[in-house]
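Next up is one chain by itself, shown in structure tokens, the form predicted on its own.
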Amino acid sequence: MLVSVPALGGLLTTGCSDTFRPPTVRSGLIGAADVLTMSTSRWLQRDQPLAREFGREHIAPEFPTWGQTNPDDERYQQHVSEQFRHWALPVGGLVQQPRSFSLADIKALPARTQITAHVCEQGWSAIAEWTGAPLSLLLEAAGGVKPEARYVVFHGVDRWYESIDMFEVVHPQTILAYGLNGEELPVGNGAPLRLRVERQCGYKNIKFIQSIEVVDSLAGIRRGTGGLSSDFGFHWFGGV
């Protein structure tokens, strides 16, 4: 059985095991729960519904800066001082035309603005307005993904990393946000670019993105689970 999802420049066909199961399955009841949670969620989302969007009156007065707020990285601090004028985002791996994008390049892509709830696994939530480029359009600008592509990995300046599969990549609310509540994305919230994947928990929404890699497997990356959080025991699939 195959599941086809809209893809970059056509249709990307992936096997059910890719779409309905985590890239690695933990042992015992925890692993069974991982698979059951993800497969049930994906079945319910098979028509790619949008996450709930809110009116401006629901926006939190101050969106939290939880976690790392200003990476102690010399190159990053230089970019901050230059207001990211010389910053560039490499996009590589299984794309047809690997290349780097300036912040201006990304802002030149058609933008999406959405007011959504950030749901943190630590027990808090907040609503904010995010503006950015759909991830699918960025990958199209890199020539599209190759047929064997299965995951997109995001690497952060602070050594955080996360990944999502193509089912989430093609969702219209999966964006690379450079704006928060009508202003430039602040450093504390991950400037110049952070991921917004609105149907998953906050820890999947990686900040301070410094590179993007399209891969067919997560096995050779760090501990092979697909993200820093899952390397340390969190669910790879953080659906809400």
Second form
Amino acid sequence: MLVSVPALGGLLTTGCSDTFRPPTVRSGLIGAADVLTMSTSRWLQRDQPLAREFGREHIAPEFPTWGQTNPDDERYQQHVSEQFRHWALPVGGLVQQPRSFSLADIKALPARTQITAHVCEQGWSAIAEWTGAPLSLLLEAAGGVKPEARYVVFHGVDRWYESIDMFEVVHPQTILAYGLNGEELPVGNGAPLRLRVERQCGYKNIKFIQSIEVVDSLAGIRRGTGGLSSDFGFHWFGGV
Amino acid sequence: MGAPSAPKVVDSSAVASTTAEPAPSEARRWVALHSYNVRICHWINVIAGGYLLLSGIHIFLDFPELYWGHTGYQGYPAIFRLSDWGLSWDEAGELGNRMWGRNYHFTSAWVFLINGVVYAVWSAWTGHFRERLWPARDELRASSLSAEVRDHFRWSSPARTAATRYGTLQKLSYSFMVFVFVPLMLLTGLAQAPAFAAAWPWLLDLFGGRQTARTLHTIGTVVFVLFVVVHVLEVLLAGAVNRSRAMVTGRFRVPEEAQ
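Having displayed the form predicted on its own, please output the structure of the form predicted together with its partner chain.
Below is the whole assembly, all chains and molecules, this chain first.
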């Protein structure tokens, strides 16, 4: 995996300290605990283990819809009514060839299917089968990332946005899912495209993705914490 | 296992008196009961444990149902629902703030863990575990245990108010908390975290799933509350002022009537 995306793999070694620290460290003991939690997790994950994958018999009878389930957004509803035929995903920022992907373009990339447990930070969990394009392959299709790239930012419908670092970007299970349990991803679960970042809690798995931006710093984006949930006060690293 | 070491007499006149003469009764009244390590770690534990409990309750109230296995969500067969006990989902959600809860739970967990490691290393190194916390073989005999249980259910017991080492039941409950309860709470906590479950997949196998770990973690919270209630009650019965002072200053006044 790392060999197939040398531009991404190189960053794992050059941007080492980013791997162990969140982009912004909160003040006081909470910030110290954040750094301890993230660096401990990442040290234990230094060989990039996969999150557990389950057999089909473990798939939950239904997958919950939670939080934002049907965005009240005119343009989005237009795409829903057109079955996302005219929907397109701009991928920009620090990629070699910024471009747009139609849903068909994304589905044409080599797909990965994984049966994993979605772990919501609220307390619930459910096992489902996700099908999608590995994020690293999508970035490669945009010419790969530039050497200074450190984070990938996902912009969703409404004010939702989220970001992950290169350690998660290069992970094989980090996919942009368009399928849930063998069907098209339903609107309630983030159609047409949602992020699966299996080693972090539900709130990092942003739904209704509209655009992707590769950056070297999160400082200039919105409130600078790297996501709407971390703007609220959740820890940017959602591993626990 | 040798006899537990007797607490040191701190009065200097008693220490100087190495002859066979009995020490003056005044000198026998104060003993050094708790070491620095025990006292400092105890009070850090009170703060970290208090925050762990409060923040844990906040996290639970934002999803007040428990399940068994890997899967559990609203609508899935639950083994416990707070709504069955008179507090609806919405009412519980009003009381709980999981964002505050998560931030303070993980922060106080680190404080608790680091404090616990300091305590454990010190206690293993100095023999505190072996000499004061771990019950001796003869203490575990049925006759000795039943005598202690009988004594325990008397409200006023000179043996309790004058004790300068832990009773067998006390040793057993402290040892359980240190060597069984805390490790299990740590592991059931980590099993719920996707980052740790990915790195250590045996955590999920050990408990049979994330929801099982969450349920055991919640049962553990009840055990913790019971421990604290009994612990505080015992302190009150054994001399609230004298015992609390000993956990602050280290010095314990042996009551007159017990000498």
